[in-house]
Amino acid sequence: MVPRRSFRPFSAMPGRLFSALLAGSLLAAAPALTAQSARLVAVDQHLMVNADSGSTPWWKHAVIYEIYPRSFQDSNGDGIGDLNGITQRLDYLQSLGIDAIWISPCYPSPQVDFGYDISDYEKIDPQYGTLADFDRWVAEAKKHNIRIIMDMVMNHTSDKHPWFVQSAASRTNPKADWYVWRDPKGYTADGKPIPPNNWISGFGGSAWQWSPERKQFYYHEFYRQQPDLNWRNPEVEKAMFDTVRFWLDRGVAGFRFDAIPTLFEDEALRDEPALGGTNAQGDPNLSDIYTNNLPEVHDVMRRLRKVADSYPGDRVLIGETYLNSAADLNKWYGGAHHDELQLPMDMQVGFLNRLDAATFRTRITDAETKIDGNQPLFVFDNHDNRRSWDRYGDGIHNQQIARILATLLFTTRSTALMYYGEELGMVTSTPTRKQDVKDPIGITGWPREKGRDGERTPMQWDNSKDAGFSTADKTWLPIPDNYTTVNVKTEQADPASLLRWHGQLIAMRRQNPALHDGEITMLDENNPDVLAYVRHTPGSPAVVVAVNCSGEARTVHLSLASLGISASTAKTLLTDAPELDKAISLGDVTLPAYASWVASVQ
C-alpha cells in the first residue's frame, strides 16, 4: 500500500520435470539450435538447483517473488486464488529459480482494501484457506528450497478488528488509546464537528472520521475502514510485536512491512503545507511532512530488528519505502549501524519509469556508494503500480525493453524483487468502465484515477479457460485478452520467450561467481544512451553487461584497464541481438536499438 500522496512514484505520481523434458527435446533438435539456444538448454538443466552456498545471509543473493494471493491460482473453483493453489504451483516457482515468496496479506479481512484491512493478525482468511493449509504450504515450500515472507500491516487495522471495536466503544475502555483519537477542532453553525486539521486520506477525503459513540474523530491515513494504530502507546507495540513472533514461530522467513514510514503522526497535529492543485480524488495536494517518515519510527525499527535477530535462520525485514533519495533510504537500514531493516525497497531505480541510461547509472551508483555498504533491494513491479511493461514500454519494442529491465534487475549487485507475471510480460489491464472497477480508490477517483485492478489480474498459466487460473464461470477480475499467447505453457516452450530470458538470467546470477558475488563498476560513464557495467570478483572471469536504452544503434566503450583487466574479448552469455551472439572484441561495441548483452570476459 502506498500513501496516496506518493502513489505511483516518480511518474506523476509446471515445474522441474518440464524443464528436464524440455531440455532433452531441445538437445534432440541440436542442429537447429543457435549458440544462444544451446546455452539456454544448459541453463534450464540448472534451474532445479535452488540452494545458495556460503555463509552470507540467504537474502543477499535472493530472488523474491511477490504473489497477490487472490490472483495466483484458484484451487477450489470459486474464482479467487488461495494458499492451496500456490502450493500446487511450487514446482514452477522452483524451476524459475525463486528463493522466497512474499505473499500479500492473507489474514481475515472485510476485504475493503483486499486484505490490507486486517481484522485478525493470527489467522488465515477462509477464502484463502486455513492455518493448516498455511502450515502445509510452508512445509512444501521448504522442500522446494523456497522461503515464505509475510506481508505485515502495522500502521492500521480494519475497523472490524476487535481492538478497534473496543476502542471505539468509549473513552475509558482498556483499548481507548490504541488508535489515534482527537476531539473536533470545533463545530459548524449547524452543529457538525470539524476535523482536527487539514490532513487528507491517501484514498480520498479527510483523514479524520467522526465516531458518534466517542464523539471524537479517529485518524486514517488510508480508507476510513482502516483506522491508524497509536504507536505512541507501548501496548500497541507489544501487541504487534507479539503478532510478528506468532508468525516467526510458525516458520516464516521474515516480513514485508506495508506503508511502514507512516506509523507516527505529528503530536501537535499541525496542518500539512499545501503544494497547490488537486489530486485524482479532487483533494488539495499537500505535503506529508507531519504524517510520513517521522523520526520516531526508527526507534521502533531497531526494536523490531532485535526481535527478528533473536530467531535463527537469518530472518529478513523488508520495508515498503517510497523515498526520494539514497540518503533517506539509508536511514531505514540504520545507516552504518545496520540495525533496522535489512532490505528497505529502493524504488529509485525500478520506478524511474523512463529508459534513461544516465539516471539509471546515477541511481545504481547511489545504491552502491550512499547506503553504508548495506544490501540494495531493487524492484520494478508490484501490486500498487501499473506493470513495468506499460510504464517503460513504447508499444512497439516492449519485448526488448522488458528484457532490459530484467537484465538490470538480475545482473546488478542487489537482491531482486519481482511480481507474479512479470516474467511473462503480463500487461496492465485497466477497466474501461467504472462499473467494472473493484478497487475502491478507482471507484472514488474515476476517471482520473482508475484504481489498481489492472496490475492485479489473474496469473496466466496456459491458453485454456480462465488461463488455467480457475475453473469458475467468473474470476474475481477478468482474464486479460492476451492470455492465449502470454502464458507460462506457451513461453516455456519458446526458447526466445521473456519467461526463458528471466530463467536464464536468474540461473546465471546464481551460478556465475562474478554475478553472484562480484563488485560492480560502471563503464563508459558519460554515455547518454548505453548503460554498461562490469561485475568482477577475484579468481573468476569478469562479466560485462550493456543495455541500449535508445531506439537507435549505439556504440559503447568497454575498456577494463582501470580494473587491471587486460582481456580484449568477451564471450556472449546472453543477448537478444543475434549479431552479438558470438565472441566480441572489447573496446568499442555497437549495440542495436534496445539490445541487451551479457558477456564473460576472456
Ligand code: GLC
Second form
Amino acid sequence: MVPRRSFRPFSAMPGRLFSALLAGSLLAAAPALTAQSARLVAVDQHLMVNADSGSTPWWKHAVIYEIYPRSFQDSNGDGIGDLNGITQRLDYLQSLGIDAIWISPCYPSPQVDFGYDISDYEKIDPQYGTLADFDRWVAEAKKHNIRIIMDMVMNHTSDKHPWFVQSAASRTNPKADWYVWRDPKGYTADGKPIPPNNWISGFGGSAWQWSPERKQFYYHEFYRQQPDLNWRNPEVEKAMFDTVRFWLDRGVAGFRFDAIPTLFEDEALRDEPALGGTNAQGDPNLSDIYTNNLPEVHDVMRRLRKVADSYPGDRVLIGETYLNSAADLNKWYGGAHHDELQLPMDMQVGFLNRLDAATFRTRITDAETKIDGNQPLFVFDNHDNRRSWDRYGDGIHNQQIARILATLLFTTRSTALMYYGEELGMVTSTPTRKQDVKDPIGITGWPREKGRDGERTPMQWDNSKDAGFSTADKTWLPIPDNYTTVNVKTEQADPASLLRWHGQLIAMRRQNPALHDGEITMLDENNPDVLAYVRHTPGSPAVVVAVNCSGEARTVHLSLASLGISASTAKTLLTDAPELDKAISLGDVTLPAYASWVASVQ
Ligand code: GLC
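Starting from the form predicted alone above, please write out the structure of the form predicted in complex with the ligand.
Full assembly next; the chain just shown is listed first.
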C-alpha cells in the first residue's frame, strides 16, 4: 500500500523490521559479484539518437539523480558533505549519464530535520558552502550537461525563520496570520490549554504546539520546529513564489516540491476519523482527510506553473506526491489541461515493495493510460525510505533483484529518478543503538521507528578512509561496513557490477530510439511471474524487455504479431543471464530466476 504521506513508508513497522533483518543477513553473506553474474553486451552504436527535437522538453527523457548533500562528498574535512564536494564529483555523474541533480535542501537551517526546516530561502547553509560555491557548481554542472533542481519546502519553515519569529511575537504583527494559529479548545482543570482538535503530527504527538507569547497553538504537520505556513493568506503565496523566482533567476532547472499535498488544512478544523490502532510513534492511526491533499492546493499549483512557464528553458516542477492511485496523481498534472506539475512522483510503482510482476504490470499500465498522456516519473529510492536493495531484496538475490528494479526504471517510458548510491547497491544501515540515532523520529520512535539515518549514509566512492567521502576522523553518519567492496572505484572496474549495469541501461535509453521514445506495450499479460513489454517506434527495431520476478526459471511467451512485427529473433542488448547472451528465438523464452533481459528485435 502506498503510504498516505511522505513519512508513512517507514512507519509500516512489520515490513521495516522484516527487511532490516534480511539486510543484516545479507551483509553477513556479502555475496561477491562473480564474473558470470552479469553479461553485458555493448550498446548498438549505430542506433544513436540525436538530441531531442526542440519541441520535446528535456525532462521527458531525463535521468534525475537525488543528492543528499550531507552525504555525497565532503571537500573540507568536517565529516559533512558540501557543494564543492558535489562539484568535484561531476565527472562521475556525467559518466553515469545523468541529466539533472535534485539536491535535498541546502539552505540555511537549524538542521532539526536536516535541511527541511529552512530559516532562509535565499542563501546557502555555511555547512554546505556559499552562494558563490552554488553559482560555480551550477556553471560547472552545465559544462557537464547536468542541470540543477532545487528542493523547495513550501508547506512549512523553520521556527527560526524570521517570518515565524515575527508571527509568534504577537497576534497583531504584520505576519501574525502567516502561520496556522488557533485558540485552544479550552483549558483543563489544572489550567493546561487543550489543542483545537485531534490532528497528529506525522513525526509524532499532537500537531499543535502551544505558544505562551500568543496564548495560541500553531499547527505543524512535521516537527514542532517546522510550523506550517498559512496558504490561505495571499501574502504567503507571494513570498514563497518570490523565493521560487529567486532560484529560477539564478538558473536552476526546476524544483522538487516537498510534502506539497499538505499545503492546506481544513478551515473548520474538523477532527480526523480514527482508523484504529496506533502508529510507530504510539499515536492513534487517523485518516488524513482534513490535512492532506485538499482541493485548494490545485489553484496554487496552476499559479506556480505559470511562474515556471514564464521562464525559458522548460523549467520543471516535480512533486513529492505519495498518493493512492493514478487517478489521484493525474489531478497533480492538471489532468488533460496539463497545467499543474509536469512531474508529480508516481510512488505506486517504486514503492510497491514486493517483487510482483502482475502488480508492476498493472501499475505501469495505469501510469500509461490513466494520466491523460502526461509524463510518468518513477522512483524506487529516496532519503525517507529504506533503500530498495532492502525493501525488495530477499537477502540472497539482492544483486539480481536490484538489476530488475533498474531495468524497470530505465526501460519503461517514465522519466527516471534515482538516489545516490542506488547504482552501487548501497544498503540501509540503520543504527543499532538509540544513542547513535541522528534523525529525531528515530529517537522519539525508538525502537519501533529507528528513523531515516540508514538510507542517508555517506556515498561509497572507494575503499580508502571514509570510503573516499571525507578525510574526517568521524563522519556525520558512519560509513557502512561493506564500503570496501561496494564502492564506485571497485564497481567501475568490474564489468559485471551493478554500477556498470546502471551505466549500460542509461546509455541504451539515451541511444536506442525505441527505448528513448517508443511506445510501451505489455506482452504475455497474464504471466504471473515474468513482466515483459516491448518498446517500439516507427523506423527502428523494437526492444523487448523481460524480467523474471520469481526465484525459479520461468517461461514467457513473446508474440509481437499484434503490433504488426513479424520478426522471429531478438539480439540481446543486456542481460545478467549467460544463457540469454545470444540471439534468441521469439515465442517461448525461458528466463532463469530473477533474470533481466533486454533485446533488440531483428
Ligand atoms: C518530506 C521530506 C522529508 C521531510 C519532510 C518534512 O517528506 O522528504 O525528508 O522530513 O518532508 O519536510
